[in-house]
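A single chain comes next, written as structure tokens; it is the form predicted on its own.
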Amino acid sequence: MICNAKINEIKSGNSTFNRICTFDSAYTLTMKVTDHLKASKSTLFSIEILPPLKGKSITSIYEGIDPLMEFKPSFVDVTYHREEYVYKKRDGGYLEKVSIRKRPGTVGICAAIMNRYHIDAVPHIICGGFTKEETESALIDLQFLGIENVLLLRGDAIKTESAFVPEPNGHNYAIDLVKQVVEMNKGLYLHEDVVDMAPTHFCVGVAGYPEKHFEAPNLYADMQFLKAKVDAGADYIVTQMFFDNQKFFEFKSKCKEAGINVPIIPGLKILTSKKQILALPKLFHIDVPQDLFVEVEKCKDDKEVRELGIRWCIQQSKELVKAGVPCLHFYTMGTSETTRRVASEVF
């Protein structure tokens, strides 16, 4: 239960944090992820975690952290999906089209995270299924919450129609989200007569692709849409998995040749069956690496392919870390034994 909400400024180095609550009178820090950046010497290790189905228990998230927690990770990065429909057969023989939301929640898991773990939680913000007053309001609610990080996405089509289609008065790409919570932050809301406005303290991440985004003509022309995120206002960038370091080293090379020079984080994935071999480059558009593709065809059973996948997230970890990136972020997908295990070799 949040109760007994303080502002303190505590200063340590060149950072400033806020003490913004308590809880059951033992005070909690939030920190930008950006801070928790600044603020370390050595690589930090972050998560993303699934909401669960709905109807379902928030215990499951917590089974998923729990082992993580010796750990420290600095931040838990909490996904959102958006609608599907379904048609229902009715009375009378006719369908009748129903939205469903499979797995709700992100905003108040976000806030069970910080409650229970005293760690900083960053909800995903899409713009699929959302008006500019419905993001506006979500994003107030997070400030409400004392929750300040959030990673701004456009978000997936919706799986029966075959390409992106914003709300009406909704936003049509991530840069757009990006440019509504920086006049936030500057005070400035969707509706001119409100007044006293006050500031949020938002930290903005957003997306990038060192294998491209699917919809983006040419790497060069990505490249400059991430550019743009950038120069509205984007803090930090988390990448898009994938299986090869040097597409992440030559990503990063190209984001400094644009003038991109926010902290980049590389997103990892461990991978734990044979399916997952064919599945992930069609689902996230990305490349398995030919050495691991072989490998993965002589492992007889999935068990045997996550002893790969481990070994393999483990070298990668290790190369990336000895190269200094601030931060390695798991796509933990609800589960954490695999990410233990990788953790417990490079932490």
Ligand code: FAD
Contents of the next structure:
Amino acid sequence: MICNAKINEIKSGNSTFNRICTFDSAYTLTMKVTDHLKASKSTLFSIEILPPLKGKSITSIYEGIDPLMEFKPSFVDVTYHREEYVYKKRDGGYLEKVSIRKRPGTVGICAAIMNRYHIDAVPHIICGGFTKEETESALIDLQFLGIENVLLLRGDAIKTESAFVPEPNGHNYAIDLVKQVVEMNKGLYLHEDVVDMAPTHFCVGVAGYPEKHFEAPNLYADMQFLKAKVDAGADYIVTQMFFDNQKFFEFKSKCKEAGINVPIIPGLKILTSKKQILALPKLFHIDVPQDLFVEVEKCKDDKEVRELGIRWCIQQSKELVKAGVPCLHFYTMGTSETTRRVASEVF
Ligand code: FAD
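Return one more block: the form predicted together with the ligand, after the form predicted on its own shown previously.
Now the complete complex, all chains and molecules, led by this one.
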């Protein structure tokens, strides 16, 4: 029923919109992120969520998405969290190195979201921890599930390593992942002896950093690497969070100068606690603007910081919408209430 309603809704729109939809089953309808952007005349709303901690139920995911459904998210990104290594003390006092994944389930959550809400889910796929063969198998699984959007990333170094180390026969940089997906979209899989392979249809997103990726020697070099990802076939860019819109506007101009013409989606995070003022720059290598820092310092407690964070994000969002950004992408980090408050003022 829901699917039929959606089909009618789409049929009433223009024919391009109709053509770009893929019907994967009686109940699932998928659209590429870029087609969502093309089909809309106004700024879209999208969110990013984290899988729950291992052992927790998927209910927490639904509880996070349900309150945001009234704003019709065009797509939901689900982050990928690779394994970490910890040392466990065993009988006899020796230490065993154990691999753990604290937040498994990215692909399952994407399938569950598409099934439950009939909105597009975008799994994040990373280089770290994957051989090329494993990446190929993961992409085949996604294709079978009717998931045709991916955000391709390198991933960070694991905590026990000082720099990113790819798997043997894995990818070094996100661009290598982009190239692999683009090859699969042409029907070219890894092993040459396989012929007549069905092409995949992935829409590819990549990350961009308005304040520079922390490993890049300078913004110019980072921009060249971003351009290379786009030239290799990335369809759109989602940015790292930023609290100063000026940084985003400058980044957009630099992209234009560099010849990057794909849509650029700003990523927004709502500040919710005093400790984030120190933690976010450390974790994400971004600046907190002086004005925001001064205002946070004046807050008595986290409740006040949260209200300030909401006001700040509303102001950021309204300015970005006015500037004509294609979509506002909210890093919900598992809490929907603050995003709901911002969205209700903006959409
Ligand atoms: P790349 O594009 O590969 O760039 C990495 C660094 O290498 C940059 O400094 C770049 O300038 C440089 N570089 C690129 N190409 C070359 C080259 N040929 N030679 C030399 N240097 C080069 N991480 C996760 O683990 N899971 C997630 O779900 C996740 N989601 C994210 C979502 C968004 C929107 C963003 C912005 C980041 C996300 N991350 C995630 C973090 C991301 O994995 C890290 O920021 C990582 O350090 C870089 O990833 P990238 O895809 O930008 O890497």
